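There is one chain below, alone, in structure tokens, taken in the form predicted alone.
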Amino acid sequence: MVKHQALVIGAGPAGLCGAIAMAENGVDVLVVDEGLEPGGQLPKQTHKFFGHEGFFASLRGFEIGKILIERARKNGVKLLLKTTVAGIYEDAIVLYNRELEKTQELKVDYILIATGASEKFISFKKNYLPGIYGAGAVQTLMNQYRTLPGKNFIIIGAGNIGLILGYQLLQAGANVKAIIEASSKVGGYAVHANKIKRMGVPIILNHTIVEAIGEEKVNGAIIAKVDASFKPIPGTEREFVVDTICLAVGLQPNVELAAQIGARIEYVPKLGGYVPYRDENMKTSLENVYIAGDLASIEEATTAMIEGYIAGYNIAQKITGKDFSEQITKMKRELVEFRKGPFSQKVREGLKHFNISFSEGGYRTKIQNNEEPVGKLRVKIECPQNIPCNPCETSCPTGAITVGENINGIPHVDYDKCIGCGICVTKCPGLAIFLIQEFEKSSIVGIPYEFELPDENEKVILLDKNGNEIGYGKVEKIVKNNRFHTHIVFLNIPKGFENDVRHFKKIVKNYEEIICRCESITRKEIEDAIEEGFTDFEELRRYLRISMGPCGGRVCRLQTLSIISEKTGIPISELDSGRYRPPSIPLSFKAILNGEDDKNE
């Protein structure tokens, strides 16, 4: 039997702070986890964490897990992966490696259970089909498979975690149609929602899901209206035609090892079901046994990463006879200041289950509303929500925005000190902050940007904060910021909508557009004879014999013309419509020569 002083069940962010803890303190742990590479779900997460820069926000969530995964095993922590704790009995813990097909007995004198959670599902007509999946596994094909599982997709639930996927979804290239949630408002960040929102995928609020389409696959879903019990209403039934249906319904903690070994579970709904007791120590009822994570309440990473934290050094501080109380005080502090904003709130109100206290308030929460300078380059922060995040403050070199006294309030710039260089625009995680200048014709507005990028001088098409499309801009420049991957894209757009434009999309060319039917000529030979050089149309017509067909160009005249226009730059009123020549409609040899029979009688 192999013995540790401490095991950790779980690799994801609390578990791996966890070892961290105990291990750089000179603790003996080992990490078992089911997975095929440490990390949780932060290996699967390709967006910017929120929080402060202490606990990595701005980095993206597998960098995140690529920093503790060196920083463990840099402190000597053992991985045990594609592992399993299969039972956790009074004299002996039993893994399963699948890997080597066989079980190990394990001694260990200290566990943190780090298990996290699990989907949350709900039920409705045909929900066995093909094509239904759970975010987690959606996010995991996606990001660590690089599969995609479906083209066509509708996500049930607007929380953190369905708006996440559905932008995800959108950088891989997949068309979300809508994102359904059953209450009255977005559960997740109104940035997240503002991200999906301006590229164009609706958020449709009091509705659920009521079917799946289909028979051997999802070919479509069927939504529906709810009441105020959450009941669907007959007869407000719409239809989508998609093939995969993502459920992110929420998440629910893994309980069964800290059932099993004998924990005192309770049921509290607001930190997410059936949940361990634990102290604020996060002790359970068991001497030996801590807990951290998702499994004490559904929460963030962050705030699983503190926790963690408090768990090691605490048995770290049991094991060693060290005192750790200043880390373990340190790390305290950590956790009220993050739960202190209203998106804490059912998780503070849920530990007062256990007798376990924490203070909210104390963070600013008015929008900032002066006047702006005109004609200054400067920024634009849109985030009207009370986050627990602040590198836009951290970030900035002139000080010019501040969040206040505490992580959740709300941002302000000074404009006096802000120059507009940007930085805080690509450190955003919520992509909330945008570049404005007016000029005397035109104005700049700087997009953060996480596609494909365009080339600048192309045109595109303008879109409002709900996805609307609101005319025509052109890429003034983009600042390329290959280290966070949040680059800006300068749009130089009509006076008058620098408060308007927030995202826009490229001018897709049909290659395959038929221009000249007659002839069989494509958009894409006119685009390129213009390049050549064949700007005029009667040029165009000699070179492609465009228009010389049995409809004298009346399907492709004006066509051509727009393409040139659109090429040139050119105005259609300006341009040469070219020569109208006979014969106006297809005549037949057979006819010519009946009318010459006609002429010599």
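If you superpose the two forms and keep the largest set of C-alpha atoms that fall within 1.5 Å, you have the rigid core. Residue numbers count along the first chain shown, from 1. Everything numeric in this text was worked out from a predicted model, so none of it was measured. First, how it differs from the form predicted together with the partner chain.
After superposition on the rigid core, displacement of the C-alpha of Arg557 between the two forms amounts to 2 Å or more. Relative to the superposed core, Glu63 shifts its CA atom by less than 2 Å between the two forms. After superposition on the rigid core, displacement of the C-alpha of Val31 between the two forms stays below 2 Å.
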Given for the second form:
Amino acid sequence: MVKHQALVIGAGPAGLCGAIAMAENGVDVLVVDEGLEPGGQLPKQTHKFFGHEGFFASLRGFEIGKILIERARKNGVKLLLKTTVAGIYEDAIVLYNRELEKTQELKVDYILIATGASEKFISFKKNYLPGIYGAGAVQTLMNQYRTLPGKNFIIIGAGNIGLILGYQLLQAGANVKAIIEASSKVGGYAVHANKIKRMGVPIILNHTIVEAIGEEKVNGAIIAKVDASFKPIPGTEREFVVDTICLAVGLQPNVELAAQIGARIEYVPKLGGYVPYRDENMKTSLENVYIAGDLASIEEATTAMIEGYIAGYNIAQKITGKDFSEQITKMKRELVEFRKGPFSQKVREGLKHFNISFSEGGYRTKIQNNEEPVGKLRVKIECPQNIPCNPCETSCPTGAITVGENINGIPHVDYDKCIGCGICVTKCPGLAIFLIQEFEKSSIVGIPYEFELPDENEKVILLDKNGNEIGYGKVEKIVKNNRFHTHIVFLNIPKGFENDVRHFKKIVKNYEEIICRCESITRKEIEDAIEEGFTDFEELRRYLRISMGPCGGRVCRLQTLSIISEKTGIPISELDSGRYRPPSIPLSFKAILNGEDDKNE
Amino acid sequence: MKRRVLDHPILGHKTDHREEIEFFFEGEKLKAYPDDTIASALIANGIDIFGFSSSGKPRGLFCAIGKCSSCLVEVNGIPNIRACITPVKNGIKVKRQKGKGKPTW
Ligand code: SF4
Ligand code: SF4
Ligand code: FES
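Target state, the form predicted together with the partner chain; input state, the form predicted alone:
Now the complete complex, all chains and molecules, led by this one.
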């Protein structure tokens, strides 16, 4: 039998922070997790997190995971992976180690349960088919195991998880055909929705999935419009050709272990369904059992970390007999700050059930009036909702951005102070900050960009906020950020479109472009031949038969020369344009012979 | 292994897979990376059907974190192995599981 002072079940953000709080204060703590890797859902998150710097805002989930794990290890936290808590009995806890194929008995004085949540499943026809995944599963596959289960995806659910998954799929090179949402509005943050809308992914509201198509695996999905009670309306069905369906329809707390140990469980839908009772110190109905994170209420990573700390300090206080009320009060104040906004409404209401109250409001709701200094390089912030986030404010070296009293406030810019340095653009987790500047003939827009970079001077197709093509622009300059991976691409765009252009796409070369019609030779064949070393017009002509057809090179000569010039960098004026051979138009032998006849006459 | 994301704008180029390992699925020899789970290796090889329910319906991966039991396979004769949280190993023999699975002793 192994003994520890405290056991933490679950190595996600809540569990790790709880363990850190205890270990920092000398508690002997063991963290047990089923996974192959610690960090819970953090290692699969490639996007930047919201919140404030104290809780790693602007860092990406997998980076936060690494920091927490390192901090835990440094403080002496013991970590047992691939191990499941198989049962909690009155006299001992039984652990099952999958790798060693054995069980182990454990005795502890305190337990922090941070088992997180599982994805919900919904029912529709053929929902059992392979090719239907929980959103988190697809994230695990593509971001941890670098494997994409399909090419064409549809996502069910436009909460933050669905929206984030859509963006991550695009980054991994997949096609996202649509995100479907049953309610009449996007549930997740507008800034997350905007990131994928401007890349052309439609978010279809008031719709749900009714059937998966396929026999052995998914090869399509049928969606339908829903009525006010979320029932599909017959006759409104629409089909999508996809090979993968991702369900992002919500989470439910993993209460099994908490229930087994005898903690009181209650049904509080606003907190996520069945949840353990807890007080404001995260203590359950049992004296020595605490909870934190999604198990306590479905929320997000920052609040999970804070709850972990609150639980951890409380347990440490009991074990060591020392007073940690200062740390506990500080963390509680953080929670109050974070939970003031509209996105915490459900949690606030749910917690009333346990007689815990959190106040609402006190944040700035006004969106800034635009009195912008036209012509000056400056930021344009498009962050219209009250979300708990402030890296724009804290990253700005000149103090030009403020979110106001509370972290849920809407950011405002002091244009006198903004020097257009772009730091906030690369820090903003919502990718919601752009740079603009008007010039006499054209304008510049700086776009936060997390995809394969274009070339400087490349001509690109400009996209608006909904992904519509609105003309052409040119890549003026790229400011790379190799450490944090949010680059800024500055586009030169037509004047008047500063508030429309929000993304761009590459012009895909059409390799079926025919250059020589007579011999049906494509641009690609010419480009390939040039790459093989045929850089001279006459050489190309002999190799490809280009401009040897009846037109005599009228159609293709200049085009071929301009491709040579493009590829070799030699101006057309300096290229040998090749010989002009007679006849200049096709002549029949008869005509030639007749001509002879004329002469003879 | 066609379904790989080897280049990624955030995660960079995957470099930590220098050697590939080999395992068997339904008798066929397949390749995997040493840090794969059985599930990720199968998906990367284009295999989506991991088994069949007792009523004969195809079953695949669903949660990928060991919670749903949708991915049960037989490994070296032992059934009910969750492919999603079991690392792939050189030479293992993986089979599709039908229903509750029949252990071979
Ligand atoms: S561009 Fe620079 S100066 Fe302007 S608001 Fe952003 S960080 Fe501040
Ligand atoms: S603009 Fe500010 S508050 Fe809005 S997402 Fe960006 S950093 Fe957060
Ligand atoms: S896919 Fe859910 S347990 Fe493996």
